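Given as structure tokens, the chain that follows is alone and in the form predicted alone.
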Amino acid sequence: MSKPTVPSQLDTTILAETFRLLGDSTRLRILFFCLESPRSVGDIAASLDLSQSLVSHHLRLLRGARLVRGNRQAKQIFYELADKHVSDMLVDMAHHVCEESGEE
């Protein structure tokens, strides 16, 4: 395994802001809901029992952090995770949280 590069101060600041965004449980729920396939704002709102305006607000922040991307199809925009890095990180962290601790 290659040694990871040390991020610059600017990159570290951006990374910290990204993790701050991920610290909101509603945003995490939206990301996990979009993990399997692209979803419309209405679908996200209905499935997660959230208002469309709240979903749109969170999606705007997630898009700004390059965690999701939107693809317009006719009058709707369907949101999906931005890339494999984002989906892998979410899945890995979910597995980490769900696994039993080996410490006693």
Given for the second form:
2 protein chains.
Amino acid sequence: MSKPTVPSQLDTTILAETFRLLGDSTRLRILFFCLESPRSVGDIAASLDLSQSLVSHHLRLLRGARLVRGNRQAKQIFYELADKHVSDMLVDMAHHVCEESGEE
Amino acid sequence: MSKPTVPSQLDTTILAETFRLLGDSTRLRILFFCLESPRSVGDIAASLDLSQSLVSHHLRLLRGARLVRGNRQAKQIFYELADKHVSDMLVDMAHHVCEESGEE
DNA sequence: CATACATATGAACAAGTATCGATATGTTCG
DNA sequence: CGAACATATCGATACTTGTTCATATGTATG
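Take the protein just shown as the form predicted alone and give its structure as the form predicted in complex with the DNA.
Every component of the complex follows; first up is the chain already shown.
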């Protein structure tokens, strides 16, 4: 278990798919915005200054990859990160990038 | 420092750029291959069944983002991950994806 | 039921990019 | 220096994808 470093080609594909979804600043902003607390689609669009349609499109992709999850509350649907896994990952990566400078 | 969860829009862009580079299975395969030990371009191309040109292109991108680093040794150039930061990140993400199933 | 509101979907377009083939740069050795 | 090898760059192409506009689905309220 000390050397599972090289994933199979299949795993690599899956990993890449996840990374690809995270590799768009609009989607990242949505994710980080929903990281604090569940947010409705309209709230996301307004707060991040994005069209409602665009937000919905992105949420669809994020939902498909099980990165977010939404539950309906009357007319609105509130989205939040799918699980602690995902949120931890995001926070970790944010830290990685913040510490990026002054390495060696 | 307990709630740096939401990065600035600028940071988000930088983060996304990094993710975008990781969001390609060919590049990921190259990275994981170089994770074990430094590899020459030709070795990467042969082992991963990719054209030399393609490998070089991807290495250029990865180099530009300081994800890999190469040092020349006679005719060959051996590439390795830029620092422990990057390699840790990759390994972590690989684990995340492996544990992906059987969550709830 | 009809109206208003919130979200989702579909078509279409522009921009980005992964890949390939050919060629150039650079390095070693005779 | 010139030949051989390793890597990098350039041009072109096919494909993916982020975004917008218009419209559909779904949900609550008078």
